[in-house]
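Encoded as structure tokens, the following chain is the form predicted on its own, with no partner shown.
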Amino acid sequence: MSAKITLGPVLFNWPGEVWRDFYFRMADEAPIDTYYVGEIVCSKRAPFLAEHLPAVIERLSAAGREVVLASPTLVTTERERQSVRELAASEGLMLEANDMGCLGLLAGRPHAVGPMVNVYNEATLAWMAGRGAVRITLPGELNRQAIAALAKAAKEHGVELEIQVFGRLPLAISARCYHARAHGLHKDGCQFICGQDADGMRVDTLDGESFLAVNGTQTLSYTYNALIGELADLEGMGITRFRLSPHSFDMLAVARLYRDLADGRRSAAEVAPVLAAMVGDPGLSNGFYQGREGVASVPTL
């Protein structure tokens, strides 16, 4: 089976027109097989995307791409619960559950499970497969040994596994908004301040060392996870779905690099410096996969 390049949902607060035009361009030009779309971080942002969502789905579908609707990550209010119920009741597109509540609503129907749901062992994977999960994107902090064990279990249960191979890794989500607090604002009166940081706001330690990135209520890695030399290893385990996480720089170029890498037209040694130049100061990392601290960059070329 040939490798599939997928694109996770946009995690950041981009203006609605920018969000729409991003997907229009990717639909027309990017070698992406599957797109996950929807606001999964903060329900307050969802109305800005809602008016553009039908056009984006239509454009992606017309281009022959698979479209999957992604559910919110942390559901806390009745309004949010109702929106998830409506999403789960919709028909036509596969849904990706990023919250256990949504997972419960999808029981008995084929669905995907997102990386925000902690699938850390074979028993959890088997339980989800038994309830209808056909595809699972594993959390980014798993190491190679754990991924290999889950890949074996996935094959036994007929479940596809997907791995995020590029982009800042989602690490945590909170009911509180540190992004607003950092600007002296409350969550209810946040003024959508997260929109000032198209790829997340840098967080430094007391010693001034860059540490994490914050995106509204979400905590991300500061460095950009980039599994490059590891793709062949993952394919050897039977994993052929490789997820890119969208950022504000040229994601079309990123998609083409990974497509060329997966197809053998470019080597990891060729791809790595190009990606590093695009990312700039935060740098690339692969520590979690290599069984190290996430920020580590372990040579694999």
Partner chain sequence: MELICPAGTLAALRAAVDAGADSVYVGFRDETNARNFPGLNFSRDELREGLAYAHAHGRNVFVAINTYARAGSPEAWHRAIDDAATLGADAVILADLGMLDYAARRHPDLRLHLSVQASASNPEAIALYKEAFGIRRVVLPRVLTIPDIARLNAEIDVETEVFVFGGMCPMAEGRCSLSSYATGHSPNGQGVCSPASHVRYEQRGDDLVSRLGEFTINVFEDGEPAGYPTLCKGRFVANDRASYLFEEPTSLNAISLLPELKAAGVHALKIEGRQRGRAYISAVVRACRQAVDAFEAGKPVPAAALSEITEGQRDTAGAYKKTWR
The other form holds:
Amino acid sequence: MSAKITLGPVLFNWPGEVWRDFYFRMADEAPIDTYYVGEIVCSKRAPFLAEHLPAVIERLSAAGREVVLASPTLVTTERERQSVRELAASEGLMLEANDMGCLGLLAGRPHAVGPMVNVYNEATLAWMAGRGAVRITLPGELNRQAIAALAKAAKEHGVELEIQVFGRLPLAISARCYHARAHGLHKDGCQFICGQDADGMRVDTLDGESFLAVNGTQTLSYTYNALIGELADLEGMGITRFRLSPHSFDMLAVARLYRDLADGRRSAAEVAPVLAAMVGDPGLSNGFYQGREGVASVPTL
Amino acid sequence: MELICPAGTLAALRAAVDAGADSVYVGFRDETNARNFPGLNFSRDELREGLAYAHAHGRNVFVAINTYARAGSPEAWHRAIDDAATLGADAVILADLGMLDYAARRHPDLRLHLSVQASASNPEAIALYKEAFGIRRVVLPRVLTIPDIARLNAEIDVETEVFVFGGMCPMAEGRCSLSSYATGHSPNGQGVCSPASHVRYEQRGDDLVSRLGEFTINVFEDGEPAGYPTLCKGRFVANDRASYLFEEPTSLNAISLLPELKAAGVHALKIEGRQRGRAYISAVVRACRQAVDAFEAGKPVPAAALSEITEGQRDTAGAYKKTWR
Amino acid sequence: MDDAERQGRIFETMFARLALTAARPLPPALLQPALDLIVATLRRNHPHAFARLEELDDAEVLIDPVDLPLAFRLRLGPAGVRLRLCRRDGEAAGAVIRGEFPVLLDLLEGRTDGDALFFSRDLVIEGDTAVVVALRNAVDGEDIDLAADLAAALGPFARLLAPARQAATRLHDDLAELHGLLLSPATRRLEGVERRLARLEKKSH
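Starting from the form predicted on its own shown above, please give the structure in the form predicted in complex with the partner chain.
Zooming out: every chain and molecule, the one shown earlier first.
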């Protein structure tokens, strides 16, 4: 079976039209098999996307792509719960649960489990499969050994596994908005200040070393997680779904690079420097996969 | 309301019981619990002794097995659950779905509490754990306001336990990889956040610099109160400004909110700090005991003078108040 | 902390200072038997704590009481726990714990919270933090009372301790009166004890 390249939800607060046009362009040209769409970080931003969501779904579907609706990561308020209930009641498209509440509502029907849900071992995977999970995207901090063990279990239970292979890695979610806090604002009066940073706000140490990226209530790695030389290894385990996380630079080019890499048209040695040049200063990391600190960049070539 | 107190050692367990804990929670000395600190926690023999002491005083002991079992080698987690059940623990505190499933099947009579590390933050999530595994209690994540908790309690039929005092994660618990991004060790995997093995304190002139892995987490001037080099309590530069971006080095102190918590339907109050010394345990448990007793007797809740033992020597009501967000 | 404990702390600090001041010019080997006796006594009374310390990887911790003339090196690990006297500026250790002697003694006996001391900067940690945390956790898990442990080990000599404690407390009070009049090095060193006592008194009221 040939590998699938997938695109995770846009994590950042892009203007509605930019968000829509991004998908329109990708739909026509990108070698992407599955799109996960929806606002999963901050419920305050959701209305901006909701306006364009039907058109995006229609365009992607018309281009023959699979569309999966992704549920929010942190659900606490009445309004957030309502939106999850509505999502779970919708028909036609597959849903990806990013919180346990949504997972609970999807019992008994085929669904996907997102990387924000803690699937660390075979027992958890088996339990989810028994309740209707057909696809699981694993959390970013798992190492190769854990992924290999889970891949074996996934095969037994008929579950597809997916791994994020490119993009800043979400590391934490909070009820507090750090974007607002950094600008002396409160979450309730945030002025949507997170919209200033299309790929997250850089966070440096007091010694001037760049460390993290803040995206509203979410904290991500400053480095771009990139599994390149590892792709063949993953395919060897039977994992054939590779997820890219959208950023503001040329994602079409990124998608083509990964498609070529998966198809053997380009080698990891060719792809790595191109991606490194695209992300620039933050650099690439693969530490989690290699069983090290996530920030580490371990040569695999 | 039930008062749940931490213990990292037998001496601390005895101190907690003596100071008035209704229940004490402990962990085994390995990576099956979220306070896997060097030299801390209980052997099987120590748990047996601790259970005997607590039960002789009519108190409970809960065993926290609240990390996520490692793929390919879940044996340590299975053994922890089996041993806690065999030794007579009054409950186990779990987070991992696979381990909840294991415990519910193997030990149907064992009381299951859902750890804060499961971060079940809405009624739908809690209902799932209740229906699937029969959990009897949920420890609520520290992302909820008191009105959130009240609404939640109106919709669920399991007991809720909330933190009233101690260290505070500004992030949703059990969903944070900040520590492993910097050190390779995470609360979910190894049961440690910002582990001591990766911490270095350096004197730089008059300044004290705390480092975690390759990153500077904070710089304290001479005499300035210090904090743990926990990543989210560090000082960073964002938007051209150095600040405690995520959270100040501070401790949660919600003792004064007891009446509101009770009104919101909270069943149990939890003190954080299995890694703290028994002097801390004694002082905090005693203060909380007095507060709960006063409240339940209809008297005003005394303000607890605990600032000396709190991180950064200050405290906060945290997410319980919406202004925290 | 009650009066007897307060007297005990003053006594122990003064005793340690006198002993170490007297010991400074002596070759360390002469004092080793006394330190070995202390460690052997503690081991006998607190086998659990020692088992934890011997589970650790080999490590040396410099324990530096800033108000005493000499420091200690504590060896941990499978080869056994050993305490030696040393100069504070001697050979580097894997980890350093630095603070006033009464503070360190409180920490050993679990009377105070190490984290709190660190927050307030009364305790300074350098080097391998994991070893320091392990050491703290191992001793905190035991009900150590150094004076009682040693008194038991000293047998009949223990009876001498009570009057000596009282005498030391009287001496301390006399010195406290002189405080402010004389800024001698001796009184300066005592300030640490007093500050500590003031805080403890505040706490116990």
